[in-house]
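First, one chain by itself in structure tokens, the form predicted alone.
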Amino acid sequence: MKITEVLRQDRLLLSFEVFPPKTDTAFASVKNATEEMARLRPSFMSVTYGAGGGTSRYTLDIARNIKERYGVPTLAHLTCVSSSKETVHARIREIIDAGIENVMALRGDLTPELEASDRSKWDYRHAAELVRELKESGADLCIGGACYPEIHPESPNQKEDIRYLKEKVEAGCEFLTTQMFFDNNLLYNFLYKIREAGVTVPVIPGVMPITNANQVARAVKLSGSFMPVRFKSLVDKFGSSPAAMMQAGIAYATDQIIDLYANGIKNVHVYSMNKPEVAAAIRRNLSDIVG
């Protein structure tokens, strides 16, 4: 099932994101974790793609297993940073051969090596170019993209960021998933601005449950996310106790999700960090809310 079809369902939905293993030896444990989450019957599951394609060979294995064994629609991430057109077209064929109908088209993270390379020689420098390539390939794929309620770290300002986002949608992006955020008002303000700019495709909010204090610094580094005082107080109070921090982080994420549903959002995407216990706890907290 295509994500656009999933989003047309008249009920509240919850989806999960997982990431593939970095090594062969970790494959079995990651596969088991993703299967535990698939048993929770999410609306779909997305499988990420390593920086520079580092873990790409596992992405389709995980996505195909979830779809074939549990019937859960899957979304395979595809990055284009430093990739040639030949490589991208080969990966498109692999996605189709795996029976995957949905692709998240991303530029990809810049590793230190990529940062130092000559970008003028790249076939793709922006996600919009990959979206356009996917669309022009003729492949029957539902194409998603990323968006940033708090502005992309490399954008000079939000107005410019939204201009690039609109370009990506006009290239063929059919839905958007947001970077993590911890203050829902930032999302509501962002949605108002992009709708005013003419971006009308569905937007799926992405929520990351912070279940240990060390995740806070990583989250800020990755996304530049604003941390509300309420959230900082939670970490200050419970961060030294792993069990308490996990419970408090799940409660905070659940509260975020309920508020999003109450304000008209139909599908929330949880960055589950391959933790089935976290996904299951959130699903239990929403047992009478999510279909």
Given for the second form:
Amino acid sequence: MKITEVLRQDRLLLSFEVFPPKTDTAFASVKNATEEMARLRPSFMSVTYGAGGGTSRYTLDIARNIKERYGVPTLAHLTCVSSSKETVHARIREIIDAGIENVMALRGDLTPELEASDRSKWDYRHAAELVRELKESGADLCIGGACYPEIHPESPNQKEDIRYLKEKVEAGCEFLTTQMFFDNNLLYNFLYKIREAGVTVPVIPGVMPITNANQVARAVKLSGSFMPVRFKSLVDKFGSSPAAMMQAGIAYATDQIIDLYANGIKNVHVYSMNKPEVAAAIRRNLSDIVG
Ligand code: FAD
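Provide the structure of the form predicted in complex with flavin-adenine dinucleotide, given the form predicted alone shown above.
Below is the entire complex, every chain and molecule, led by the chain shown above.
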């Protein structure tokens, strides 16, 4: 099922994100974790694409397994900036052959090596170019893209970020998933601004349950997310106790999700990070809310 069709359902939905293993030896345990999550009947599951494409085979193996064994729609991520056109075309072919109907078209992060290389030799500079190629491939794929309620870290300002986001949508993105955020007001402000700018496709907010203190620094580095005082004091108080931090982080994410639903959002995407126990706890907390 295509994500656009999933989003047309008239009920509140929850989806999960997983990431592929880096090695063959880790494959079985990651596959088990993703299957446990699939059994929670999410509206869809997204499978990320390792930077540089080293784990691309696993992305598709996991996406296909979840779809075929559990009937859960899957969204395969694909990045382009560190790849040649030839590689990207081969990946698109593999996605089609695997029967995956949804692709998240991403640029990918700029590694220091890429930053230092000659940009004129890059085959891709922005995700919109990948979106256009996916469209031109003629494949019947539903294409998603990323967006940033707190601005993409490389953007000089939000106006410019939204201008390029609009270009990406016009190139063929049918829905957008947001970077994580810890203050819902940032999302509501962002939605207002993009709608005003004429970006009308569905936006799926991404919520990351922070379940250990080390994750906080990583999350901030990755996304540049603003940490509300309420969230910081929770980490200060419970960060040194793993069980307490896990419970508090899940409660914070649940609270965020309920507020999003209460304010008209239909599908929230949980950055569940291959942790079925976290996905299950959130699902349990929303048992009478999520359809
Ligand atoms: P783009 O849309 O290309 O935007 C990147 C920057 O370029 C922005 O600042 C934008 O404003 C600017 N820009 C866009 N077009 C132009 C233009 N024409 N001229 C000048 N500037 C322009 N990374 C992975 O490696 N694997 C994953 O699976 C993965 N999944 C992700 C899922 C989500 C929901 C999100 C939010 C991020 C994900 N990422 C993933 C990280 C992502 O690759 C990085 O955030 C990356 O830095 C930007 O990717 P993008 O697709 O948003 O890029």
